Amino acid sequence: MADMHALVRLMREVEDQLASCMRCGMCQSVCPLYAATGREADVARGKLALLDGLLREMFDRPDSVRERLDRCLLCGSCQAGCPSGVRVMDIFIKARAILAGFSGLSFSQKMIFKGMLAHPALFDQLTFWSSRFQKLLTRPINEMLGTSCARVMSPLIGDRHFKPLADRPFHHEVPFLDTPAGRSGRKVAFFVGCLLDKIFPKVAGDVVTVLEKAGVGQLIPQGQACCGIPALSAGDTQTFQKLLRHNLERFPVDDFDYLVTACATCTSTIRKLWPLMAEKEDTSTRRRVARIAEKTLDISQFLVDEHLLTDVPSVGRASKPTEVTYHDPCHLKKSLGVSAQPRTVLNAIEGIRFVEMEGADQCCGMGGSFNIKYYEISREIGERKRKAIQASRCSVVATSCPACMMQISDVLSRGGDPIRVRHVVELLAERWKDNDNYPSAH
C-alpha cells in the first residue's frame, strides 16, 4: 500500500474536480464504449458518479471500482466535448493511481512496468530477443499489411492479426544524432517512441528523413525510454516518474527549438501528463517539464505550423493518383485539437488525392492495454472504423499514431481488405526521397 497520506491528497483532489459534473450525459453521444455496450456504466458520467463516493467504495469493493475504471479506452471523447469542462482523463489517471496505491498492481503488471519498462535497456535487451524468437510462435499471414497470427492459439494473442517485432529496431540503425541547424534555421529533438522503435523503425527513419530534407537539425538521445503512458495507465506513478526523470536527462531543453514525435500518444503524454505528474517535482524539475512540453509538437503540426512544405517541389510523376483517407488519432485531435495539419501534408504530396472520411475522428477502439483486456469490445469498436475505410473507397488510410496503425491493421487484415495502413510521415518521406533535385539539407 502507498503513503496514505498521498492517497488522501489525491481523493481529494478528484473530489474537488468532480464537482463540475453535471451529469448532463453528453458524454454518452461521443463515447465509443457506450456505443458498443450501450452500458451507463461504460460512460464517463456513470464512472464519475462511481469515482463521488471513492474512498467508500474503495474500501467495499476494490475489485469492482478497478474493473469499472479499466473499462476505458482513456480516448479523451468525453472531456473534448464535455459541456462543463470537467477534465475526465485527469480524474480518471487520479483515480487509477489511488487504486493501484491502495490495492496494488497485479504480477504481470510488476513484471511488466517494474521488472521491464522502468529499466530502459533491460526492456531493449529483452524486445530485441524477442523479435528473433518471435517466429517460433508466429507466422505472417498478410503481405501487404505486414501482420502475422499465433501459429496455434494462444490466451494473450487469440485471434489478432498483429505487426511483429521489427528485426532491427530503430535505435540499432540510429543511435544517436546531433546536427546543425539546417537552412530552415531550426534543430528539433525526436522523441521516438516504443512502438516506432521496436516495431515501425521505418517510420522513425522516414522522420528523420523528412527532417534532413526540409534542413532542420536534429538532436536523437541515446537512451531514450518510453513516454510512461503504459506505467501511468496502470495506475503506477512510480514508474512513469523513473520514466519521466529518465528522458529529461536525456533531452537538455535548451538544446533544441520543438521537440518532434510521430507518435500522436506519446505527444499527447509529454505535452499534458508530463506537467500534471511534475507537480510534486522540485522547482527546477517543473520548469524543465513545462518547458519541454511547450516546445513539444506532432511531426505534420511542427512541419505545417513551421511552413516548411512551402518551398517543397512538386513531384508530378504519378500519372493515376493514390486516394488516401485520414483516421485522427484520439490523443491528436481530441487531446491536443490537432487535425487540420495532417490533412495540409497529405493535401501537398503530389499524388495524392486526399478522401475525407465519414467519422474520422470516431476512436479506432485500441486504448492501449484495453486493447488487451478487452479485445472483443476494442474488436467490435474497430469494425466501425473499418466500414468507414471501406465506405471511403481508398487504398491506403493514413494516421499518426502508430497504436492506431497496429489496430487499423488488425481490423483490416481479418477482414481480408486491400487497404494499406500509412503514417503520414511515411508518404511524405517516399515523395520527397523520389526527388533527386531537391536542395540539400545544410
Given for the second form:
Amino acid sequence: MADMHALVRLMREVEDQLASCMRCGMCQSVCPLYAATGREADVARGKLALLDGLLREMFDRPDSVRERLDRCLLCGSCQAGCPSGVRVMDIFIKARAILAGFSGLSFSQKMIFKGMLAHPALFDQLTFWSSRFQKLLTRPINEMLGTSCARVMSPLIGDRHFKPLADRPFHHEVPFLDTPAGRSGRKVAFFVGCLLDKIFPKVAGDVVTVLEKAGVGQLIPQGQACCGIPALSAGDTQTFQKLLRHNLERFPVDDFDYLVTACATCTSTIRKLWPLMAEKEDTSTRRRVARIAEKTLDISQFLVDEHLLTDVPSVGRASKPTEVTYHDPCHLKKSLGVSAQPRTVLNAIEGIRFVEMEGADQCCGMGGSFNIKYYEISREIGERKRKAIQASRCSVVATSCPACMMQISDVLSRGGDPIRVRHVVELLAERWKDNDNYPSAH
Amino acid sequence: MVHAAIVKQLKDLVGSQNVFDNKADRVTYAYDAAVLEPQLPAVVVRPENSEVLGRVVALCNREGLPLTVRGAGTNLSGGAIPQQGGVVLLTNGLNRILEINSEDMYAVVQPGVITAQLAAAVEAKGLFYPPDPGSQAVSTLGGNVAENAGGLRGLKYGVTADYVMGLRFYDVEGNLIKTGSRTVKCATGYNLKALMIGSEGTLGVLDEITLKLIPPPRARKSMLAVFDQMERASQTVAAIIAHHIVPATLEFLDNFTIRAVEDFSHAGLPVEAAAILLVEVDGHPGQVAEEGEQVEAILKQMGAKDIQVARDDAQRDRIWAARRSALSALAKLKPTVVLEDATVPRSKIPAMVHALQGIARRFDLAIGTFGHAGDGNLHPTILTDKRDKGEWQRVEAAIEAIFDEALALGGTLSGEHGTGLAKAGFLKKETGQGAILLSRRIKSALDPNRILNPGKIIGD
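In place of the form predicted on its own, output the structure of the form predicted in complex with its partner chain.
Let's see the whole complex now, leading with the same chain.
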C-alpha cells in the first residue's frame, strides 16, 4: 500500500487537468473505440474517472487501470470535441509514463524499445535483415495493394494482410541529402520516419521528387531515429528522451526553414509531444524543441500554405479522370487541425476527380500498437472505414499517414476490394513525373 | 454486496461478456454528468434483447438488488448514479430503431437508441423529431423519456413527453406492460405512459418507445439582436410572446456568457452588449416571412442596438454557433460547472434574470446565464472548483437561493434535467408534502422492495 501512495504522489502531476473533465460524456459520440465496444472504460470520460480513482486511492494495485488506459487509439477525437477543453492526450501520455515507470515495461516492450528502437543504427540493421528473411515466412497475397500474409500460423501476424518491409529502405537509396534553397527560396529538413523509411520508401522518394520539382532545398540528415511515439505511448519515457536527443542533434534547427514529414503521426508527435515531454529538459534544449516543433509541417500543408502548388503540370491528354477519395488521419486532422491542405493538393492534380467520403475523419482503427494488441477491435473499426471507402465508389483512397495506409490496405485486401491506397504525395509526384514523360502536354 | 452466485446467474442470462464485475469497470459506471459523489455499483449488466431485459429486472427484484438503468450517463441531476453496491443496467445493448413509419408518422425504438441518430434517420425519410436535448449527440431516447428531456425547441414544439405515443416497459416483477398506442388518439386504460415519463427509472424499466413524428417546417428565419440593457432583452422575450408569435427557438445569452464565447471562438460578438437574443421562426414560408418581419419590428421597438437577420444557411449557422458554444466556452473557464435549469413562467424572465445577478453578487460567484428564454428555462451556470471547500459551500447556498427565487416567481426546480438525487431534497418546496406522500404510495405499490433507482426524486 505504501507504494500506492508513491504512485498517487506522481499522479498529482495530472490532477489539475483531470479536474477539468465535467463528465458530460460528449466524448462518447466521437470515440471510435466506444462505437465498437460501448464500454465506458474505453472512452475518455471513463479513463479519466479511472485515473481519478487512482488518485483517490480506490485501487490496491494500478494494473487494471493501466490495462484500460492502454486500450486507446490515441486518435485524439475526444480532445478535439471536448466542450471543457480537457487535454486528454497530454493526460493519457503522462499517465501512461507514470504507470509504466511504476509497474515497469513488459519483457517484449523492453526488447523492442530499449533493445532496438533506442539504437537507431541497430534498428536499421535488424529491420534490413528481417526484410531478407520475411519472404521465407510470408507470401504476397494482393498484388495491387502490395500486401502479404503469413505462410504458416503466426501469433504475431495472425491473418493480417500486411505491407511487408521493403527490400531496400529509403536510407539506403538516399542516405544523405543537402541541397540549397532553389527558386522557391525555401529549404526544408525532411523527417522520414520509420514507416516511410522501412515500408514505404517509394513515398519517401516521392517527397524528395515533389520538393525538387517545387524548387525547395532539402536537408536529409544521416542516421535519423524514430520520432519516439511507439515508446512514448507505451510509457517508456527513457527511450523517448533518448530518441529526442538523437534527433535534435541531427536536425540543426537553424539550418532549415521548415521540417516536413509525410507521416501524420510523426508530424503530430514532433509538434505536440516533443514540447510536452521536453518540459523537464534544460532551457536551451527546451527552446530548440519548441523551435523545431513550430517549424514542423505535414508535406501537403507545407506545399499549400507556402503556395508551391502553382507549378503542378496540367495534362493535355483527354482521359477519364481517376476518382480519388481521402481519409483524414487522426493525427493530422484531430491533433493539428490539418484537413483542407491535402484536399487542396488532390484538387490541384489534373486527371483526378476528388470525391468526399462519408465520415472521412473517422479513425481507421490503426492506432499503432493498438492494432497489435487489440487486432479484433482494430479490424472492426477498420471495417467501418472500408464501407465508407466502398460507398465513395472511388478506385483510389488517398491519405497522409503511412500507418493509416497499412491499416486501410489490410481491410481492403481482406475484402478483396479493387481499390488502391496511395499517399497524397505519391499522386502529386506521379503527375509531375508523368509530365516529364509527356513534355508536350505542358 | 452482490453474491457471486448472482453474478453467475446474470452471466448465464446475458453472457459473461456483458457482465462487468471488475472494480476498474465498475468505477466507470459510478457517476453521471451531475456534480455529485460517485457511487460504486457491485455489478454492471448489459442485456441485448427485450426478453433478457425483463429477466434481469425480475432477478434483481427477487434478490432485493437496487437497480439503476443507465443510457449514456449524460444525466445532470444524478438520475444515473447507482446505489452503492447495487446493479447498473446498461441500455446500449438495446439500440435498434425498430420502425420508422412515414404513413402514420411514428417511430418505434429501443431505449438505447441515441437521440441524434433517430433524428437523422427520421430526417432522411423527410420527417421531423423535434425534441433536441443539448446532449443529443450522446443521450439515449430511454434516458430522454425517463427524464422528460427538453431542448432548444421546447417553446414551439414541446418536450419529449409531447412525442411519446406509447411505451412498453417491464414492471419490477418482470411483467411486460403495454401502454399508449400507435394511434394519434388513445383513451384506453390508465395513462400509465404519462406516469412513466419523467419517472427516472423509479417505477419500471423501459423496453420500447413509440414516438410521434411530424412534417418538418418548410422555411425558417433566424436573427440575432443585441441589447445594451439586460432589462430590455428580457422584456423583449415577453413582448414577442405577448404578440402571439411562437418562435421555434428564442435563446438568451448574458454579458458574462457573451464574453466567454467571444474569448473562446472569436465569432465577432459584441462583448460590450448586456445581452443577446437569438430568435428563429419557422413554418410555412408565408408565415415565416410575416412573423420574421413582426419580430424584427418588435426587436427595434424594444431598443435592440443591432439586429442581424440570416439571409442564408451559412449566416444562420454563424448565428447559432454562438449559442451552441455557450456551455463549452463557460466550461473552459473553471474546472467545475454546475448547470442549473430552474424555470419560470416566461413573463417572469426579467425578474429571474435580475435575481440571478443579485445571487452572483451576494455569494461572490461567477454565474453565466444563457438558455431557453422563450420557455422560461434559463441555465444559470455556476463556475467553480469543487476542491475549494469554502467556495463550494457558497455554491450550494447559491443553488438553494436560485431554487427559492424560481419557486417564488411561480416556477419550477427543473425545466428539463429532472429531480434525480440533486433536487430530491428540494422537491417538497415545490410540490408540498402531500404530493411526496402520494408519490411514495405509488412507488411502494409498484416497487414494494424499493429496488428501482432508489433515492431518486422522492428520496429513500
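For the two forms, the rigid core is made up of the largest set of C-alpha atoms that agree within 1.5 Å on superposition. Residue numbers count along the first chain shown, from 1. These figures come from a predicted structure and were not determined experimentally.
Post core alignment: Leu18 C-alpha displaced by 2 Å or more between the two forms: No; Leu18 is a residue whose C-alpha shifts by less than 2 Å between the two forms when the cores are overlaid.
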